[in-house]
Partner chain sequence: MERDDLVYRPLVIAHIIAALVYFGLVLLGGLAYSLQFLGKYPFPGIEFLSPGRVRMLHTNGAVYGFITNGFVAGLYWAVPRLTGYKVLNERLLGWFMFWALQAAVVATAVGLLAGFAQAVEWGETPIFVDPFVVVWLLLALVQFATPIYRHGKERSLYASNWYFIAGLIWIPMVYIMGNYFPQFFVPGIAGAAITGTWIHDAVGLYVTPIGWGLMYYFVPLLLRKPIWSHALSLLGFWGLAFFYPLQGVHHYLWSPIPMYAQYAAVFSTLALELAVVTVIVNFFMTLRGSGEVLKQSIPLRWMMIGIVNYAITCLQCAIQVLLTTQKVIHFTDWVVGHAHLIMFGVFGFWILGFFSYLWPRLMGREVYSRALDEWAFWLITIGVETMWVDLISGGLVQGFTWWGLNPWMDSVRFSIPFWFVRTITGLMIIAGFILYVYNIYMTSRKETAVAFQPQEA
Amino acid sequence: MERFATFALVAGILFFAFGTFWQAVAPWLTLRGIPMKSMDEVAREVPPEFYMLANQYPEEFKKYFGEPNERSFKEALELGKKVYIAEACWHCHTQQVRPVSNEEFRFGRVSYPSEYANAMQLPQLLGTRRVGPDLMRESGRHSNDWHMAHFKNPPAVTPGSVMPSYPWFFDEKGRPNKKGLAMVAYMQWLGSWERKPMYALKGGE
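Show me the structure of that chain alone, the form predicted together with the partner chain.
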């Protein structure tokens, strides 16, 4: 019984394969029917705040992204995600609304699998710790200039905030640079697909 091959093959490989099947492969098989959205498809729906960004910071926007359209939105999203990961934002902010602990009231609709089936969640950014609030329904919750002021100095906007400031999102004159614009675009994208219908005429809210 207590032979090298037993430990290597049964414990090392067989048990690992079994556990990994249930915990990693099976969920993947269950969810594989959900079509995966590419970056181009994701960037097709541009939230109003992105157009507003181009008007609010016209010189900077023109310099870094040109015109506000699907192409520049895609570029901004890609960079925004990169910065979000590099700054480890995902260690203090989650991107999932759970069906418990009144999170539906606080953040909005409970997360569901298909909203993660896109290139922006590769790698996934669900997160495991919340020092700051969840961001999965962030779109439209705060304005572009609020985000800019907040990145520059969080406690100025939210007294008592423990979030660090990010002066490297801004140039010497305190205007946003490419990273700053991209981060705000990314914030305004998160959850933009779940915003309440605005100005619904009949049967709307």
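After the form predicted together with the partner chain, can we look at the form predicted on its own?
Coming up is the bare chain, nothing alongside it.
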């Protein structure tokens, strides 16, 4: 009996070690050679909507982020994703346009591997359910003001929406706070690399 118990213990340890290697070490060894954009590289491509945020909500933007530039865009993106995860937005929204059911007609180009190869996609929020629409191509689909109204009272802009409101994205005057601005910046970043803007705003002009 003792011999069997020893065998079972050793086998269990070996299976655990194999599982750890196969599911953790092996993927890392496989993917470590793939170039990954750093946050600094991601933040160099500032979508026009970020400059618009500074123009539309000047007092709030200046208070929380200062001037619209690569540095403040990086800060807003990092906070926006943290809030997105904390509020469990990934539970009802995917970030993965799939090559089935003509999804590209609803959400834009089918997702491809290289667009996930950056620091903002770690962890990746592919999701599994679509209580709400896919957000991988959200950039530019709606205005900043639309997103603000949507966070404040979803059914007001999307009748029948079951999405909850997020009053903690706003101050006591109903103006966006740092979380609210960051979430809109994050929404407008998703898919911005796929857009071909007709114009570009520089320096907040």
